[in-house]
Amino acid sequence: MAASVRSASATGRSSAVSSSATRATRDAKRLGGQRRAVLALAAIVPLLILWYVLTSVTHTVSPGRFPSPHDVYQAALQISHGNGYAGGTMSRQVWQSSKLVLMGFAVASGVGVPLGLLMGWSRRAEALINPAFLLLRPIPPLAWIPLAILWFGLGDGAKIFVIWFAAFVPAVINSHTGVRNLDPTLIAAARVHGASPPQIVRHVLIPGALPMIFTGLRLSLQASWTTLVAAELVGAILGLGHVLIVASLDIYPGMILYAMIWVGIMGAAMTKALGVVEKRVIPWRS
């Protein structure tokens, strides 16, 4: 009985200092993220200062060559009311640039990661697939427009399609690092244990290639955005790149700087929603 009760108390001592240690892991990360905050607005105010006083202040920087913050802020109230700019608000420019990134990265990231996994797992794959791989890749993205306009027209497949293989690439690069990076020795245990092959991709290479593989997809979703303005000039009516275009025609360094700057903060929002993502998908990582 005395054995029983020391058990049950150690048991709750050692209940007690997990829990103690995951709040404090927890209380370490929020303090981490709460000092990442301050740091990044120490970095940014004084740039933002340092704008103003020289495009508005002094104006060392003349309004021709960049734009004022007052120069910005107009751009921003123009394409946010009535009929916007360069064929609307800048809500509906957002959504269209966000649709064809999404897409794009999509069909990449669904083509990309099974076609790296396979590479990495299959020597015959790898020997048979390669070779056109190596030969597509140093091709960039814009080199693609013309037979994107010959293949799907002028509609929003040319721009998924110049999006896509931007992506493309990085997510294969990296799914097949991931699986040949892995410990042949997992490999053969699984084997040892009488597990089949759809077994092993499944418990084995999968979840030792995920943190590579998210690695991919960070820079497939990164490229998606840097490639978006040259997608757009495919005949687009709508989205940031379109702005872009027209706002450099018009010479509107103001319309200009904003749209940069929504193309920015959309890029951030949705590889910061990717890196929830991972850390749904691969908890131990984080």
Given for the second form:
Amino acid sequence: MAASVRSASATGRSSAVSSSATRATRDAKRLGGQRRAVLALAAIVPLLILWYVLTSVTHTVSPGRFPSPHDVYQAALQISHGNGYAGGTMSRQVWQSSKLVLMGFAVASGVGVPLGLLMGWSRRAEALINPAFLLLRPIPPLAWIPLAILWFGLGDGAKIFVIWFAAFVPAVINSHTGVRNLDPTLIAAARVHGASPPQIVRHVLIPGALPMIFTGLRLSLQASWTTLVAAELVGAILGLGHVLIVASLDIYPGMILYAMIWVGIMGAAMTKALGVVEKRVIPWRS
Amino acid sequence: MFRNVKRAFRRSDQEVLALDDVSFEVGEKEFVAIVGPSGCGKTTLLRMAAGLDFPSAGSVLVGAHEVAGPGPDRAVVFQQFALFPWKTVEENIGFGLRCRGTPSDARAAIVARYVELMGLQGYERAYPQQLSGGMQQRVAIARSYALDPDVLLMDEPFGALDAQTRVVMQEELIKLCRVNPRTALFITHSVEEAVYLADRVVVMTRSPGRIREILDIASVRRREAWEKLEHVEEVMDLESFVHLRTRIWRMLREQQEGAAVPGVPAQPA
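Hand over the structure of the form predicted in complex with the partner chain; the form predicted alone is what we had up.
Below, the chain from earlier opens the complete complex, with every other chain and molecule after it.
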């Protein structure tokens, strides 16, 4: 494995010399991706082996405390077939959770980003909104769950509301900072070249704040996931958090771990998807 | 253009006079450079012409009108280029035209002309960060020129470039101005640059910023035929150039020495 990494970097170096500068940087990036994949496997594979050995070969860890790979496999089989487990198959559970996360996240960023931009652009809007925002901010999103259940019951509404609250805060703060950190010379440059205020917003403010906006969106997405799973733990009829709590009541470690693995996979996949969108939207940051 | 301009700033409850009684005019298609020590208010003057800052007293006029705010008739080239990182070279050059509502085919033609004039062919779709400092400033100059402004305002445009690039850019600017004469106000702290580029040089003093003297370079340039020489260093070797440069240096130096004795009236040498 180490040998292949070394030879890959060697070809990278020689191609950097032979080809044009842009080709070389592209090659270097691709090799970086390969190398990263190798390293990732190098970290994960031994852990999986260790897991298997400790639970299934030496039996150092009792299956009651931590499930063996076989337990997880059994749980996966059970929840994938027929009525599944805890109200549905894994695909339905995952879909339910993802749907709520995406809806809460969409509403939160749809409201939060424009609000943050507005606060960055207008001192008056900032003076108006910031105090209320500062008061609401320290309340942990999960503290809204009881109220949300009172308002919306145990259905999707309550969860979307709580996710909205959790994801809203980072979206606002980072969009606001994005505008605030904008180089004032760029705004001056737009003005002296004839840009009207709406043109400044469109051509300078929004693209200039985009890197920070995406930082905010990433944090929002993470907060959405965390909050959703927690909200489903408290009360739900379907969803990954619901699977976790039911499996815990059933003392079913294999299912708990399987659901946790899906929480991890979906969270990572969404963050990755957001990263892909970010690269598309911000092509100048290479 | 500038009529008895004063500008005071408030710094921690103290009024600091940055500019005092500055009056001068830039003629039609004339290239005027302002030199002075840092803190003499030369950038403030330029910002006032651009409409990004306003005098505390006196008035700044462009044509017959007092400057009320920024406008595309007075495009600015900034020291730090101030290109939009999210726009390509083409989009940056065409920015002002786009804001003005120029139809896209006409815009493309103008952009293409300035891409060629500034030697940016092949980089139309590059982003500013992929270019060297000199290239970036070419883009910024093209962006301002593309608007066909009445007045071109340049705030130490070559200050952030390395010495060699700077010389190349000075020569290019001279050529550009010859092809495309423009009323221009140029701020610099480089005496050589001012003498090389300008028709007239305004020498300023510090705290408060006042005009020390205005030197006529154009007549010397014409008399000594500087235009015939292609390169900066050849012009800089000429006795007439050295003479002017030394005069300005002497003025700037005597300010530094005279700074300890406030109120000494500055007499023309």
